[in-house]
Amino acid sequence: MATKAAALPQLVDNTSILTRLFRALLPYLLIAPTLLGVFTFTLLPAVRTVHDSLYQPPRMARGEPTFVGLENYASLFNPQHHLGARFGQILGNTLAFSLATVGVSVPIGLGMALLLNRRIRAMGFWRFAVFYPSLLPLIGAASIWAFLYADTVGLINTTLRALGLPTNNWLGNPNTVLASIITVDIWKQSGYHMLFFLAGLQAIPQDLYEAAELDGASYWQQLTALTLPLLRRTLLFVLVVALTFSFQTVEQLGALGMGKPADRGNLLLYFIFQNIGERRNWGYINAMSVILAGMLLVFTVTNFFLLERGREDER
């Protein structure tokens, strides 16, 4: 009996140690599957892409890749190179596309959220009508607009012709093809951004607006001094999401001219897709992927720097 009584405290101590150890490791065990997925499908491919961008693939499948350093990057900016001759134009297209779509669709989404964040008849219908384009598959939405843009039977040109106005080959004209693609993206994404802004607006306590009205603040004063500052976090999130999506745009180009004519409507991710099938281009493809990810990182960090630095959460 004395031996059992002496062993009992030792058993309790061991159980207590195991319990404390389990509780300490539990948070790490819970996030382990997510960390494994991030490492396997994000970090590891990213590191491999940067590594492969410094090599030229072998001509034969069994050969060894050749280390070339930054030569792949330099070749992309060389007009004499078979890819460099096109890369500059496409890089400019991608930057213009991203800035234009984000710069237009985000304010439109905010404006629609402000209009629909009030009591009006058939509120559910109007909100669904605005959000509906976002529910369409991107290739499906692009196919709809491809019909609208069609040169002879398209609805836009048919309407212009009926009104006696000059028509245009929207997807075949180098001067209008990129603007036409940008229009499709703005039409599709504005409602998506509106949804986040609407959620942010509805999270703002109404007591603040009532107090502002008692102080004699006008609608515009409430908007600039109350609504927009309190939507700063939502705006940051929407900007990051919008920029990420704009740099990943690729599907609609399959229905909207495939980057033609003369790459005036081409975008960087679609350019990567067009050239990934040739072994000799693999080093350049990885270099373009690093450049694309680098631009996205720069824009994202800039947004955080401008909207977050030196500010505290509003109460």
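Take the two forms, superpose them, and find the largest set of C-alpha atoms that agree within 1.5 Å; that set is the rigid core. Just so we're clear, the structure is a prediction, and the values are computed from it rather than from any experiment. Numbering follows the first chain given and starts at 1. What changes on going to the form predicted in complex with its partner chain:
- Relative to the superposed core, Val298 undergoes a C-alpha shift smaller than 2 Å between these two forms.
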Second form
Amino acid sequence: MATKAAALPQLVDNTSILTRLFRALLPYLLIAPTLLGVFTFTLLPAVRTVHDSLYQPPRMARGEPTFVGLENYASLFNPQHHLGARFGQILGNTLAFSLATVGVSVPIGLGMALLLNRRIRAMGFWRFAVFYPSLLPLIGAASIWAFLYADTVGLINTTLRALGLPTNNWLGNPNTVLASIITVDIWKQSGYHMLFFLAGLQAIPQDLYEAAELDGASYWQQLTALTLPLLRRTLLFVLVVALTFSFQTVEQLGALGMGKPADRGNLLLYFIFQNIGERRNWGYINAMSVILAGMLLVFTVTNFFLLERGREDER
Amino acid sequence: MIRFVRWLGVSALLAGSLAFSTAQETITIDFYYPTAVDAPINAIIQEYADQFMAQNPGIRINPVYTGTYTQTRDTINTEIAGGGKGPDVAVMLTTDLYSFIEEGVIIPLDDYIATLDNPDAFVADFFPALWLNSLDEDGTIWSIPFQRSTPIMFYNADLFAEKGLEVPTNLDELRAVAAALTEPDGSRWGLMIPVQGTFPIWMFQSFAIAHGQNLVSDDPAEVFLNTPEALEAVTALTELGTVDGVMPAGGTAWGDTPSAFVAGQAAMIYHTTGSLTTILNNAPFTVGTAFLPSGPAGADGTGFGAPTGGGNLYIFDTPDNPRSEAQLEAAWKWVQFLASPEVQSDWGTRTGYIAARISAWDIDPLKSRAEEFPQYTVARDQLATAGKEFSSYRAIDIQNIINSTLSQIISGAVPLSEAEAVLANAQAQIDNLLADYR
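Please move on to the form predicted in complex with its partner chain, as the form predicted alone is already shown.
To see the whole picture, the full complex is given below, headed by that same chain.
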């Protein structure tokens, strides 16, 4: 017993300070490359964006910026400011776009996943048919739709005209442009969401359904009492991804009207991109980026809060 | 001769100050150029560079294709803001003039022009309308016209012959003729004007000038948007679609318009001269070109006035990184070469831009092209009545304001009854930006 007790301190002594230090630091060394990347390309720019949103760029490129506090933010809501006059409309569009695309494409994705999770003929074909829009590059898909929507030569209007129905300038009419863009995004994203729901559905053990059937549960009861609650995690994930996507993907606007007419088809990130060429707008650009990131954060945190609440009951 | 003496002086200075250097060291000129037309620009520019280098052994031209005008401007601004020198020479929009002057990154060219054998003849050989956007308010020349354009009217000549119609010369005739050519079932419009897209300002400007008030004057701190003439102009333009029903309400998109014309879906269109070659090559009917119809401006009520457009040659020199006199001399030589009648004649023929030199039209290949296709001379002749293109301090932001405002009115997002208030608000935004310059 005594020898064993004496051996322990000796063991500690044998480990040099350097080795212990190495062991303590090893985890940090291992994450260092990632951390460096995150710091350089994410954290630092984020902090700089917030910092620069409080400054007005100098009149000449080599001058010093002036601290203006929250003035850049205030200007964005001033209707006599060259960006403020348009910002309100575009902010509203962005919210409408996100809520509409997520609100429609996620239920469609779920619905299609439920349909395609059964044993049906040519299932691979159906799954591919629904999923393939997600495989197309967004700008390519948008270009296809730009042709469908085109006023005089477009497929939709040509068809309507052939049927003797009134046509509409889908991307030129201020009342339909946003809905037209939202439609493209719903078509593009639904299949992608379906994929996650399918994966989620297949992770649910079949014996639960067998037990439910033995108890005489109808399909609807199985759906509401079993499937949906068990898909909660997947739903949270899909919602967060869908919202992030809806705020971040704007390249389709390059093919679908470039924000025109009258900014009715414009979105915040695209507006930022449109104005970045003028150095003297960079204070406002940074303020808009902070607002955009802030909105995204609020939505994501709300989602987590709403969907994680009640998880205790599951245990 | 003077140039040679100056060059000798600089060479001697260089040779004296740098013990191991010789005066024959090669000077490299970085040349940034964008493209906005459908032509093999890269190959053509490289050809010019090779010709120039053969004539000037001490100078190497490094042509860099930099995308669109906007991308080129962003590239230059980013380089200079980051402490770099930017290009030696670049083709940039004439509307960027005051941004570059304000940043102090371009040099005035009067001193270089003065060293020419006959400076007055050099200046007089450019179409006067093309100088309007190349000078500042004091008459200093800052840039040389290179790839310039102007909007003209294209019409389907076969259709006009078939219906026995005359080509309209003013807006009233335009409305009547366009109405006669519009098919009620929507298969053909009498007229298409591309004001739906991101860039209605250019087409609108032709209406504003024809109604008696251009958007800009010689004073770069003044913009005239909230005027009775502008209101009349935007009303006339909008009502072509909503009241007269002779063009699609809200106008058409820029890129769709020539395709619709070639496909027979529009009898007349407004578009840039830069589209002429493409349209001539693709239209299955006889294409006519004409001046944009006149408006009510002027004593006799025949206010013509298309704006000019396109890009000029600028020489860059930043105060933080000044270039040597020899470098600037070489840049000027390259500018002179690109603006020469020979190059302009070739460039105009191969791209569709208006050759900027008057004498370029008397030499081949442009001479024979203009004889074969008289459509090319319409844009040139229209220059005699052309107005100044938009130009002011804070030009990027102010053009955005105007484009966005016009889009609101023309698209119908705001009813015409509220157009005056919208113009007034836009003018207030513009005046806020220009307050610093008054």
